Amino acid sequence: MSPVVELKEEQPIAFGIQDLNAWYGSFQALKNISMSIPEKRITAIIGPSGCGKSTLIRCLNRINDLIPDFRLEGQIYFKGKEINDPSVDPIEVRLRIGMVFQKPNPFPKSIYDNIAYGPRLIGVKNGSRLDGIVEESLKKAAIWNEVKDSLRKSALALSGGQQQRLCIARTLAVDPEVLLLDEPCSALDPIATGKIEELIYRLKEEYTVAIVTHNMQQAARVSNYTGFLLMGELVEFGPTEKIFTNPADSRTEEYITGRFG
């Protein structure tokens, strides 16, 4: 059984992983995780290269079930129900629990398309109400102010980390509960990366965020809590200092201490 921390009572559960074991074909990604991830809090996954940091986060979306070989055994609650329920749409799924990626993907569009795409998709058809949602979901970004003055522009014409800042927007244009980031700043530079840093750190008061890096001072700077994962285990869960301060296992020390990975 992989360790689990009990949260404090006045720290809501937003996801509770039980026994989670995951396969690509026949190589197993993932290995009786079990742990639980609070809600608006920040949660950090490190670990070493093809440990099973993305495929655990990618797991709490369904995103995984478009991977043909890919299958999984074991229960992730999210508020309480299974998303692996036969009777959950995975569609509403992702709906509710949005996701970033490593590098920015914005759409071949101009800005004020790429915010306006989701909302429309869910039947917002409303000009106005579109203006509003993509002024929001763009200031909650923390890029309104950079952009505002060129919404019919292309997004493609942005910087990588504007990019990326239009892609949180993105996905928070559909107001979901729950943000993925699965290495958000490994394609950007300091200057770039400490933006994106600060937008997570305020957006936990909204959102229940979850972020995958390799970066472990990232993950020391922005996170409530740290998971470290190891060959598709995970060998310690718990708050973000005393995993840094006071690991419980000597891998996790190792590695924090840059003695592998």
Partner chain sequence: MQLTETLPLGRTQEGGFGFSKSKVMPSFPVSSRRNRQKVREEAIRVTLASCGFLSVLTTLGIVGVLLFETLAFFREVSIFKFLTDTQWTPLFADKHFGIWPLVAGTFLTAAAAIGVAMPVGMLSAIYLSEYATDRFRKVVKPILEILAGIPTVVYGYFALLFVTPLLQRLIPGLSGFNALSPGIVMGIMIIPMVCSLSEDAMYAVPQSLREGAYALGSSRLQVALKVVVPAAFSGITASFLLAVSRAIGETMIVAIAAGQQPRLTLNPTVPVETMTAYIVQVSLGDTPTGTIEYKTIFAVGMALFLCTLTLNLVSQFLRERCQEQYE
Contents of the next structure:
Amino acid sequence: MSPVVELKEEQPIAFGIQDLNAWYGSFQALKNISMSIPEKRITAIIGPSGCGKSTLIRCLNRINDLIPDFRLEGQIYFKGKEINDPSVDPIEVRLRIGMVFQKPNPFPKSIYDNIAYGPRLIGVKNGSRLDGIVEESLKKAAIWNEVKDSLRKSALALSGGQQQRLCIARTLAVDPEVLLLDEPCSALDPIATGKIEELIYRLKEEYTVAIVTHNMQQAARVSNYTGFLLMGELVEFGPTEKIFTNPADSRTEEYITGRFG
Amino acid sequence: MQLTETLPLGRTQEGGFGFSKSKVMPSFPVSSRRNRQKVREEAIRVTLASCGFLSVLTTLGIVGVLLFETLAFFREVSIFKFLTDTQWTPLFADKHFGIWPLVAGTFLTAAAAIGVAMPVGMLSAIYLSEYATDRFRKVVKPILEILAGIPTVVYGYFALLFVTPLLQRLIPGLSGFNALSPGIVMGIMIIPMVCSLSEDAMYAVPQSLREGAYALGSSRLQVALKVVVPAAFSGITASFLLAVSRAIGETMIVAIAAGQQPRLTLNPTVPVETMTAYIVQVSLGDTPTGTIEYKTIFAVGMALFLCTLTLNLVSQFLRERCQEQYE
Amino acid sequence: MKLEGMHLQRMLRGQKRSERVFKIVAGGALLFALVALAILIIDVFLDGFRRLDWQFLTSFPSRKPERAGVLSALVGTVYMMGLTALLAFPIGVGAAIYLEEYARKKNWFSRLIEVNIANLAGVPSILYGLLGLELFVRMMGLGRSVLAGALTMALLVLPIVIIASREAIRVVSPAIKEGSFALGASRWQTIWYQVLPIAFPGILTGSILAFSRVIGEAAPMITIGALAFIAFLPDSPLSPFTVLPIQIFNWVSRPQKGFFTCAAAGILILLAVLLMMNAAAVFLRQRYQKRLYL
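Okay, that was the form predicted alone. Show me the form predicted in complex with the partner chain next.
Starting with the chain above, the whole complex follows.
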């Protein structure tokens, strides 16, 4: 069954996903997914663990290319261009579509060098310009005040929540159009989670955000649209209020009322 | 379950654990059988422990022997001369005991070896860990390991009779014995060690760091050089130190192809003598025990031991730190 | 700061190019190592294979290259390795059992042994030769004999045997040990009846590989004074001896060209011995591996 994509308002589409199937070896992780992710809105993908939500989001910036036995069928359009087209360089895809992972993964370098890593990749060498980017990114990620006096210290010395905000800042530093967040709070305590949610909510002004979470309250709190995934299938996709107040599918209802998962 | 109901804690009147011993165990007194077994077990434990302790005795033996003869050596030759004289001629009538010519020879050959082993080993490691497929790795690594298993006399032969003539065509004036050729060949021998230790260190870098870098739009090369190599740095340094240690302790290649002329030089094209080659040279002659020549090889051995031990300890420390880093 | 059209495309093209260049350089480094190995083997083979004949295998060393042979060196190598194995194998396995099965709780004693073994494995082999010279040849009065050589080699190979045996013992599943303990077996009974039978093929394989590592060692044998010119076969552990690597070293050190050919032929024999030992180890592993994981 293919869920009806109904967007509440007229909103340009960032990602159009069509008949997406994905396999790890012989295990099919995604089955016939079709959905649209609107621009400058927050789209949440929820579902029990192992339902394929991480796989789905990891397809969007081709990070799954790195997994040896991963295979994919179907189309993913980003701003009208098929991102898996042989003529598309995965590096370009990843430059334009940033990603933050489940566990904070700062590089074992200084805070400054973590943020400057991306800009340096694309050839920014000018010191004061780098300083500017670092400061701006850290401010956007709401961590500037905490680290501005210790930019040269190792990023590994930060707390988990700070590390995750650093990773978000690092992603913002290359100025992507999209932010993919793969369960960004699952390794964090409630206070750190609150800070990151607040941050995500502000980021939608400038960025298209897709967030994977197994925390339904989080999806309800931050997102505009929600998709519910179960065993590799997209059960339902629509505006968040509708999914949480008046789901069309009984499985969605069972999940959000906590009867399984 | 009836027993537990009538007798709490499962105890019977005899005080055993729920059943009468005599029905299960043989009738002879258990305690004496257990005692005999205990004595036997303890004897075995002590025997096995002493097997392990033998390795400690080996170290003590090496240190003791070196120390004993070295002290005897320094009763006849002052430490000051040993460290300041620029000539090493214990086998001549006009004896000089300056260690530096031997150190220079050792340094030269080791430097050449590192010059080959580090770049080749590191690049191979990056290729195997970041570029190669699993299948390729499985085939190539054992072949590479063969290099480390070939006896050193064979490398000596190869250095003297293949590499030196080859180099003589490229470098006119290269003498038949020199530091360059055995150094290069030694480097080839050490490649698998550098490669596999560096690869282990890179392999230990968590995949999440690679993904993080790819997600920022890095190319494979940028991930390898800017994230993986720096993250694996302490492990790579450990492999470097171990390679140096191997190179200065290596004996046969330099004894065959570097010559036997202790010489304070940094020129890799002339014959030199390494610390190890000197020990071989003296051992080949019939040097009576107790003479000063006999003692020199222990003094040189002591210097060699101290160098390699320091390098090994630092290397081991770095490797352990590298392992802890990502646990 | 956004990368637009031309600039981005130029950057991506540049990256692709450096990617290709690096792949060639790194692959080339790997190729260099493999080619060096191939050249080494081919070179020795071309130099030596014509000299390989029955006469070479059955003759003693000689002043004339064309009449020289490796008999005494080959027999000396086998004799010494046999003695070395007799000494080092039980002690090495014993130490490995101790470290894996008894010293589970880390106390100062087992820490000391572990650190020590790790360091011993990095001590240059020639220093073992100096130890052997002083301890076995001089103080114990064994002279320049097979036994002194074997004792020295045993100390040299011991750390490698211990490391290899520990790995084999570690593979034995704790479930089997617990099963044995649950039946009331003592620690040693468990080791003897359960652990060792399962670990033995692995121990043997690892040890054979360890011995093949030291069979090519010449340096410690030179320091304890193994002679190169032995025109008889060792008949007791106390007779003088030579081994293949020493014989090869001796031939390489002679000025006459003819002896270089002898050296190459000797190397081929040494490599053949190594190859046989490695093949035996691989065979053992193949044969018993399946049974182990049933």
